[in-house]
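Taking the form predicted alone, here's one chain by itself in structure tokens.
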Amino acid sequence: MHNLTGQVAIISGGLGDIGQACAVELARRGADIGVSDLSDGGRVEPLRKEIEKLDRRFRFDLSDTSDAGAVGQWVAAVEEDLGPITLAVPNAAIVEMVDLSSMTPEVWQRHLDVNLSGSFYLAHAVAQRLVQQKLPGRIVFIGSWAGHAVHGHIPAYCVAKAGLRMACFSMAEHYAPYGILVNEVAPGIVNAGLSGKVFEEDPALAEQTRSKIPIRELMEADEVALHVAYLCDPRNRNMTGSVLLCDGGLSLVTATETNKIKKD
């Protein structure tokens, strides 16, 4: 299936587990890939080789997406190298387990800068270029079920993801007449990133967490990527301003039970 042939995808936080999974899945479907992250971490070359094995072009840049100017430069560099960007996946995010009693202005602001502003900067920069070039496109935010369910141990993250959802809705309404569809994939508990590391260190906690999810399964990064790819598909012509919730049924039960995904 190469339904994205001729398209260019840009992914922030592209060296994280979800970012890499999205890069590979979109490349598998025919897109050329531009990713960024704050550091190499030894993950660039393995990802490059995997993308190039699929006969797709690949570009990596160091970029801080919380800096609007840096995002603009990154978008311009990818476009100059790979061509017009038609697919954007704002994925870069941070999460720190700091409850409200321990919250500092610095921690709060950093979550908003990276998870909310950084995602908006990338999405908006790509959308503006698409309008200028009179091209249709797809923007898929990586949100979270935490955007609508209180998690007492990560309130700054929850607030940022809630704001991201409204950014998605606002952009979807504004850019719809230009053929730019804007949606959100909202995973539940993903066995990747910080959660993945915690679960790897504490298998008992992983099993406990799994037991609290109605379908009794943790989500994997490649499953998130499949949902992103669906929303990027040009055959998806009517879905915009939507939240593709894939939380295993967690939103059907209380979030309080899952607030134990931390080390006591």
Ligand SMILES: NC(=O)c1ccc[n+]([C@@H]2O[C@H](COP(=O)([O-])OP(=O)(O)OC[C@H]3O[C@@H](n4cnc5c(N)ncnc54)[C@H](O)[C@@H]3O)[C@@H](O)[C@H]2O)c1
Given for the second form:
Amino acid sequence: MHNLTGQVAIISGGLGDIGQACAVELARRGADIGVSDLSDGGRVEPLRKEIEKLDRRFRFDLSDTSDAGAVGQWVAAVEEDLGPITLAVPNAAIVEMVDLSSMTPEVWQRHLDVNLSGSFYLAHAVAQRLVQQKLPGRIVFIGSWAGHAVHGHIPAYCVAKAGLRMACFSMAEHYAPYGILVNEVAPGIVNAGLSGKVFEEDPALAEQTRSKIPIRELMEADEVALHVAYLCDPRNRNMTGSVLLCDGGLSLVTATETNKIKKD
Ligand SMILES: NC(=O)c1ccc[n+]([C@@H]2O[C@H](COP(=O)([O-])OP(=O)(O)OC[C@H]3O[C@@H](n4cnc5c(N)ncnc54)[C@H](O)[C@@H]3O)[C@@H](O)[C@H]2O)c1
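Compare with the form predicted alone: the form predicted together with this ligand:
In what comes next, the whole complex appears, and the chain from above leads the way.
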């Protein structure tokens, strides 16, 4: 399936687990790939090889997504090298387990800067270039089911992801007349990346978590990438301002649990 041939995709935090899976899936479908991250960590060359094996072009830049100026420079550099960017996946994020009783202004601000503002800077820079170039495009934010359910141990992350959802809706409405579709993929708990690191340290927690998910499965990074690719598919022409929630039913349980408490 090469329905993205001729397109260029840009992915922030693209050396992370979900970012890499998105890069490979979009390349498999024909897109050339520009990726940024905060450090190389030995992950650039293996990813480059994988993308180039698919006969796609690949570019990596060190770039901090929370710095609007740096994001603008990165977008310009990718465009110069690979051509007009028609697909954007704002994916970079951080999470720190700090509950409200231990919250500091610095921790709060860091989450907003990276997860909310950083994602917006990338999406907006790409959308503005598309409008200037009169090109249609797709933006797929990587959100989280945590954006609509309270998680007491990561409130700053939840607030940033909730804000991201409104950024998605606002951009979807504004850019629809320009043929730019803006959506969000909201994964549940993925057995990789941010959660994967926690599970590696505490494998028992992975099992405990799995047992609480209605479908009894943790999500894998490739499945997130599949949903991103679906939203980038040119045949998918009417979906904008949508949240593709893929949480194995977790948010349903939260509601059910709350109702139970109310009944008692
Ligand atoms: N893993 C999960 O369970 C899960 C669940 C729901 C949503 N998500 C979302 O998926 C996305 C990817 O996360 P992941 O799980 O692959 O984690 P990850 O840590 O593997 O990837 C995140 C990447 O972002 C990079 N990054 C962090 N700050 C950055 C910055 N300022 N500028 C540029 N890059 C930066 C990191 O270096 C890392 O490579 C995130 O948006 C996350 O919120 C993850």
